[in-house]
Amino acid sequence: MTPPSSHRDVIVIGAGLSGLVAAYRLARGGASVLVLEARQRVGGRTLTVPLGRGYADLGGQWMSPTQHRLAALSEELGVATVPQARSGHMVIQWADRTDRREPWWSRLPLATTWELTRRVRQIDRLCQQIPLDAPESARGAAEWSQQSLADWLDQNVRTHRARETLELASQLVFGAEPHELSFLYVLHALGVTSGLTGRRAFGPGATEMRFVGGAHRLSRVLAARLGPIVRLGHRVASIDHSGPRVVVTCRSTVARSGGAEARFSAQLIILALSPSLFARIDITPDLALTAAGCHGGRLHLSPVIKCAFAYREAFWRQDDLSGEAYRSQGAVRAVVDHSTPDGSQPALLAFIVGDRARSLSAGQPAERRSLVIAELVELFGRRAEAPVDYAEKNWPDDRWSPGCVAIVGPAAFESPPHRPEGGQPRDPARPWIIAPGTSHGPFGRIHLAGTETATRWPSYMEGAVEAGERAAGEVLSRLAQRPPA
């Protein structure tokens, strides 16, 4: 076998935002670093592509003013932000009617408004009872972890419209269906972000700001500053930490290479991957990374398809509409104005999530395009029929990230144990959730980054930055304790 190439202090596996942040902090701290990425691009679950005369964010895209780490990083890298366009009325399309006036809740029946307000406040109160670093210790955790969000709604929500609203909110926040979500996970995930009352309309907390040029710019600038230490097209097949050094074996994902093999060695490793990918790496000696990183094996990436349409004019604004819309039925669950900040390229961005994303993922892009256009016409009228350009990202079909951040929420969700998709049942008295940030190790010489390991805003870009900085700090501390060579 080919001997390892030159030795590094640290190898970072994964060139998403979290891995690149970790590598950047390590390099600035004086460590020798190598970054290995299976894709032919950096950025992970952020992706910005051309659209007409502008661009479309087809992965993570927003920032909240309360996401201070992400804000500091964007300022450091010179990536500007602008407010998300929301001038005008929002469109809400229920199963039986369409509302185009705000506030949207003002036209709900009084009983529905009362119940919806009460249930949202009740959920936020329950969130406050969850210890953020140890949700399994909460009073009621054993019961909540054994029921789905749908179970809780069945027991507590009586009016149809309130139920419809809360189901739509959960689909947008988590990119999943209510019956797939552990109620304990829902409470904890809301508790470490902005709750429900901290979100406008159906949950757009953390969607106040966009990045000029797209969120993908953050990763591209980081990679440019790191330079040749970022190796694309290198899929990590194995990690051997049985000897005095950690040896990483890679296989090329470049088609013309024929899967050529390369080996690298380091003192320490940072795994900056989605936990769902851990099982693809052969680790010797074996570590319980899958169980620790995947919340007991129950963590799943949210199925999301994002569809972007460029238009000649922002016709929705002529009707005093903001371009923001929500639907409780059909394929599309949400639409936002995605025009360039200077208005030179008007655009709309539509989100397909949950069961509909799964069912439509196997189809052809042209089919999805036609379907979404038909629903945009229902929301905004006939002028939505003629986009000048189209771009989409079918995340469930992505080899390296078969899921994405939903419109406002986590890229990963946790299913309750009594559901068939949840895996093998365990002790009913044992909660099924491990708090984000409590399972990142280190495991021997392997440290974990990645947004799912963050303690605050996990599964958001803010969480990715936090996890990358935390992992880099851990590694630099260990390197500083090495005896002199």
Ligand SMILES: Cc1cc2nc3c(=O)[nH]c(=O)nc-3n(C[C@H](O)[C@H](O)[C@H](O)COP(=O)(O)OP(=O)(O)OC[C@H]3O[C@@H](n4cnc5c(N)ncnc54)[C@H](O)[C@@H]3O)c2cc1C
The other form holds:
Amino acid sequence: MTPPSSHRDVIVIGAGLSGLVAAYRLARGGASVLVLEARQRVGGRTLTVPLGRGYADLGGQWMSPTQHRLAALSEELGVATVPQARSGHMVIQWADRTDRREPWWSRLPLATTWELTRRVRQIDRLCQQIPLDAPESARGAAEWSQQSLADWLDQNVRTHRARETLELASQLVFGAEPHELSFLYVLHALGVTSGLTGRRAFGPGATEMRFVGGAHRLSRVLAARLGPIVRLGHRVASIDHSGPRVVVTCRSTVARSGGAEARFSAQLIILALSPSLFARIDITPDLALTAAGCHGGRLHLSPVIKCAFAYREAFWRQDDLSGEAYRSQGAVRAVVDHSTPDGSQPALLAFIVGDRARSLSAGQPAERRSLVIAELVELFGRRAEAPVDYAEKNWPDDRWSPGCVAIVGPAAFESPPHRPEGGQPRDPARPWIIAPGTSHGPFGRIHLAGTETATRWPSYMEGAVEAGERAAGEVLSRLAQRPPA
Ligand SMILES: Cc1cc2nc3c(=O)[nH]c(=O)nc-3n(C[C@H](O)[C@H](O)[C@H](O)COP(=O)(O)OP(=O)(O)OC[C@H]3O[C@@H](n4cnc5c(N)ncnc54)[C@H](O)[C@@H]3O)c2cc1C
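Next up, the form predicted in complex with this ligand. The previous block was the form predicted on its own.
Every component of the complex follows; first up is the chain already shown.
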């Protein structure tokens, strides 16, 4: 076996936003650091690509004004933010009609408005009953963890339009279908963000600000400052933390390298990727966390495809439309204006989520392009027919981040039908959920970062920053305690 080629204080695994933030804080704290990233790029679930004369955010995109860590980081890195363009009317296309030009809720029958208001308040009240660091200890937890969101809607929602609205909200917030979400997970996830009303899926809230040049810039600037300590194309295959040093074995993902092996050692490790991917790394001794951390196999990333279209002009604005649209039917669930902040490149961005993303993921980009254009024409008219450029990201097909938000299925849904490998049997002795904030260990010499381990806004960039900063802080204080060499 080849000996480790170099030794560091800390190895960070994963050069997404969380891993890079951790590495940056560690390096500034005086630690020697190495970052190992499987892909040929940094940024993980953030990805900004050229689109016409502008650019498109095909991964993480928005920031909420309540996400203070992300705001502070963007200021520190010199990445400016701008409000998401929203002036003009929103379009909502229901199964049986299209609403334009007035607040969408003003056209709802009174019974529906009444029911929607009550159900949203009810969900927000239930969220408040969930202890954020121990959701499984809530009074109704046993029942809610067995139930899916769809079960809860079946039992509580009577009017057709209220159901349609809440299903659409679930698809928009989680990128997933109500039947694949544990109701306890939904309550907890809303509780650690800003509840259903605070989030306002149909308007500003979590989607209020964009990053000038794209969200990916945050990671690119961090990586540029870190320099050669960030090693791309290094897939971590195993971690051995049984001895006095942790030994990490990587396989090269560079084509023509033949999967060459490299080994590194460190005092401590920060694992900065979604717990849904831990099982791909051979960890010795096994993290007691792994099975429970993956929620007994019920944690997976929700499927989302983003499709961006550049146009010669922002024709929707000429019709006093904002470019923001929601559909309860078809492939596309949401569309937003994605023009460059200076207006030099008009653009629309469409989201395909849940079951539709899963089925369309297997097709070709040209098919998705035509399908989405046809739906944009239904929303905005014939001028949507002729984009000058197209870019897409099919996340379910991505080897390193096969989705968007880490979601937990109901206990009764151990083997999601879309997962070819099936679910894992759940160990009844383990709590069904590892709450963010209590799940980050450390586990021996392994510390966890990654957005899923954040206490606030897990699954968002804010959560990634919080987790990266927290893990770096833990590691720096541990390094400070070690005896002098
Ligand atoms: C379509 C989409 C839309 C989104 N929209 C928003 C939004 O508007 N606002 C928001 O705040 N958030 C949004 N998010 C979520 C946000 O992008 C993520 O929460 C955040 O980027 C996660 O960062 P992370 O560093 O925790 O994880 P990741 O970005 O997943 O980083 C983990 C890294 O680990 C690497 N890796 C995996 N396995 C290995 C291995 N074995 N060895 C080495 N490296 C490995 C991966 O390649 C990856 O680079 C969105 C995400 C998607 C996909």
